[in-house]
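The chain below stands alone, shown as C-alpha cells; this is the form predicted alone.
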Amino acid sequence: MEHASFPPLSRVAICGGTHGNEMTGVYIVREMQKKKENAARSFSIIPVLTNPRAVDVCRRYADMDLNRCFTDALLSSPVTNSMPYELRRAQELNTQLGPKGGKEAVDLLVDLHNTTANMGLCLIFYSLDWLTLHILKYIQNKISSVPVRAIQLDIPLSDAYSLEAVGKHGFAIEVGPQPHGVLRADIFNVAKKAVDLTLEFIQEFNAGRRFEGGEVEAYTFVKSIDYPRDSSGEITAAIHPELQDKDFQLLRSGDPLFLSFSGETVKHDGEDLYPFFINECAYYEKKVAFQLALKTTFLLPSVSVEKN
C-alpha cells in the first residue's frame, strides 16, 4: 500500500465521565488535571470531565445519554429553556473541543469508558482512520495482560453520535469488565496504560518516526439482539451461561443465547458471528442483550507526519 502522512497532532483531549458511573475514566481526568503539563512534550494535553453533574451523583446521565447527544442533528438543535443537560453539555463540548468537522477540533479526542461486559481493552472507532488504527496497532504490541480489539462503527460523521467523534481522529476506550460506581486497579491500570501509549505513539509521530504498516483486525458492528420478550415487554429469558463472558468468541448456528426463566434453552439462528457487549448492564434500558460484529482483517500503509 501506498504510504501516508498526517499533520502533526498538537491538541488531544482526554475525556472521562461522559458516564458519570464509570469510573475509571473520572479518575484518570481527575489525576491529569492535577498533573502540571510537560513542556517536553510536542504536543497539548486537554483533560475534560465531560458530564460532571451525572459524576456528582455517580449515575450514568442526568437527563439523558450524553454519548448519544453528538449527531449534527443534535449539535445543531436550537438552545431552550427545557433543553436536557446533556444536550446542552454536548453543544459546550462541541464548542470546547471541536467543532465537530472542523478545523478547528482538536487533533485527537480519547474518551474513556467501562463495561460491565467482559471485554478487555477495546478501541471503538467509527471511520479506517489509518492513524487510529496504527494507535490500536502501537498499543496490541505493548499489552499482553488483556486482549486489545478495535470495533468498528459504520456511520457516516454526520450521524456519529459520540464524543470522539468531535475530534479530527477520535476513538473511544472501553475497558471492563468492572461494576458500574466502583472502581478497580487492574481495569483502571490497564486503561491508564493505554492512554499512556497513545501519548508516547503521538510524541514518537510528531518526532517523525516511521510506523510500517501491517495487518489490524477489528470487529465491525452488524446489529444489536434484544432479550426475548412477552407480549407486555418485560424480559423472558436471560444471557445463557453458556454465552456470558464469551464476548468475541465466534457465535454459531445452534449455540445457545438466552435460557428462560421457565429453562428453556434460545439458540442462535443466523450467521456465524462475534458477540459483545454480552450482558452490559447500561444496555437493559436500550433493549440492547448483546450486538454481533463480523472480523474483518485491514492492511495499513506505512504512517509519518507530514514534513514541511
Given for the second form:
Number of protein chains: 2
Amino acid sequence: MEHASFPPLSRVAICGGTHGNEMTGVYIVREMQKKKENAARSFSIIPVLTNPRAVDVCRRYADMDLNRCFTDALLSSPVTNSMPYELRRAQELNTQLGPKGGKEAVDLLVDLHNTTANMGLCLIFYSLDWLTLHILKYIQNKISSVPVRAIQLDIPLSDAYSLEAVGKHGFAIEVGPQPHGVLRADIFNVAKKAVDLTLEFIQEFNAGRRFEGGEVEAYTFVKSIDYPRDSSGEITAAIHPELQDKDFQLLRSGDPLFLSFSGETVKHDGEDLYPFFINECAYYEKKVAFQLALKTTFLLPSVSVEKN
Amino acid sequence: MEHASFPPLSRVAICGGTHGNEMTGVYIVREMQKKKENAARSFSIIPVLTNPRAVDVCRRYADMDLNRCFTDALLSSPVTNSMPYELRRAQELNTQLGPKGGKEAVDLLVDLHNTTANMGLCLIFYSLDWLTLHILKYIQNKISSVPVRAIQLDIPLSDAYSLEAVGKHGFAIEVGPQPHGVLRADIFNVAKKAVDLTLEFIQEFNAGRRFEGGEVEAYTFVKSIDYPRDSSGEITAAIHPELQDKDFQLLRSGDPLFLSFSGETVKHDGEDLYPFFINECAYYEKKVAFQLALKTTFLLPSVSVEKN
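Please move on to the form predicted in complex with another copy of the chain, as the form predicted alone is already shown.
Zooming out: every chain and molecule, the one shown earlier first.
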C-alpha cells in the first residue's frame, strides 16, 4: 500500500465562536486561552475566539455569516468603512492564521461548531487530505460514546468559504445535537476530547510515529433540500417525526420527509442517499431543511512525518 | 366535596410568538389565522401573533422581553416615542385582549411557549384557579405521549408579568425540549393537541357538563439557581450531565448540579426540591441555570358553568 509523508505540524490553531451562539467552541477556546501551556510540545497552539462581536450578543453573526467569508474573492475584496463586520474579521483572521493557500499559513486549523441536528461528532473536510483523515481515524478509534463521521464538501480551495480552509490542513468539528445558545456538558466533553486527541495525534506524528493505512468512510455532500413553502415563501411543513434525529440513516424512495401543518406526509422521491444537518436551526434562513450525501469508502495510505 | 361554578367562556385568545424564536406557537397561531373557522362553537377564538417584530427576526425579543411587561406598573407606564417596542406592544395587547383585571378581558388567554429544557408539556399558572386546573386535568387524561404537569408561580396579579395574566383566566403552555429557532413536528403535535383539548373542554364546559373534582399535583416555584461564575461574571461550569434533561426528578442534597470546565463537580447542598427549566437557553442572560419547586397536591372541587 501507498505511503504519504508530510512536513511536521508546528503551528496549530484551535478556533471557536465563528458562529457566536455555538457555545462548545466558545468555552473550549476561552479555557485554552486561560490555561498556561505547560506541556512540552513539538508544536505551538493558537486558540482563537474568531467572532467576538457575535459571541458577545450570542448570535450566529453580527452582519453576515463569517463562515461563508473565506472564498478567495471575498478575502481579496477591497476594505471599506461600510464593509460588513464579518468580512473585515475574515480578512483579519486570514492575516493572522493564513494567508489561505500561502506558505505562512498555520499547519492545521480546527474550527469548532455545534448543530441542532442529531449528528454526533463530525469532521468536515473540503477535500481528501490523508493527514486529516488519519486524525479522523485516530479520533474514531478512541471515542465510542457518540458516532464519529467524516463529511466531505468537495469544493475547490478557491471557492472554499469556511475558516478551516485558511490552514495548510484543516477541518471543522461539528457536534450535536445542542440548541444554539446552550452549553451542554456532554457535548462539551465530546468536543474537548476530539480536540485533545487531535493534539495527541500531532505530538505522535511530529515524533515520527508511522500511522498505518486502511479504509475510511466519508459522506460526500450531494445536495440540499428546502422545506415545502407556500406562495409567500412561508414554510408549510416540518421535518417528519420519522426523519427527525435520523441523521446518516439511509433515506430510500418512499420514506417520509415532511409533515405538513395540515397533516399530510411528503415522501422522498429519488435515489437512496444519507441525510444530515436535519432541522439545523441556522439553515432555515439558508432554505435548507436537510442535506443529502453519498457514502464512499476511501483507501488511506499510511502516513508519517517527512524526514529532513 | 366542594363545587365551584363559573360564567361561560365566550372569548378565548390563543397566543403565540410572544418570544419570537419559540416556533411552535408561531406556527400554531399562523395556521389558526389562515383557517376559516367552520366549527359551530359556543365561543369565539382569537388567534394572536403577539410579537411580530421578534418573529420576523426569529429572536426572543426586539428591545426587551415582552413576557415581563404585563405588570400593572408597566402596563400603566406613560407612552413615549422612545419606549421599548415590547412595552408598547404589551399595552396594545392589553387593550386588545384585556384590560388585565377588567370586565372586558378575554375569558381565557392561552400563550404558547417552548423551552430547550426537557420539560414535556407544562401548564404555567400564576395562582390556583379551579377552572384552569380542570383544563390541566382534562389534558392530562388525554395526552400520554409526554408528561403533563402544572407549574404555579404564586405571584399576586398586580405583579404578574406575563401575557396570560391579561385574561380573566389564563395559562402558558410550555413544551420542550426544542431548540429556539427550530420547529420539531413532535413538539408541534403535542402543543397543538393541548390547544385542541382546551377548546374541546370549553365547548363541553359551556354546554353544561359537570367536571368531577379530585386531586391535582402542581410544582410551586421556590427559587432560581445561577451558574457558578468567576470574578468577571463569566460562567465557569455547565449543568452536570447527571442533572441535564432530568427536569422534575427530585434533587437531593449531595446530587450533582454543575460540572466545571476544569472537571470539578458542584453538588446540591440544601433541601430536597424539584428542578425545572434546566439549561433553558433564554435564562443564561437572566442568570438562571435552573429553577426549583415544591410539589404540592391540591384537592380540586367539581366545576360547572353558572346557570343564568
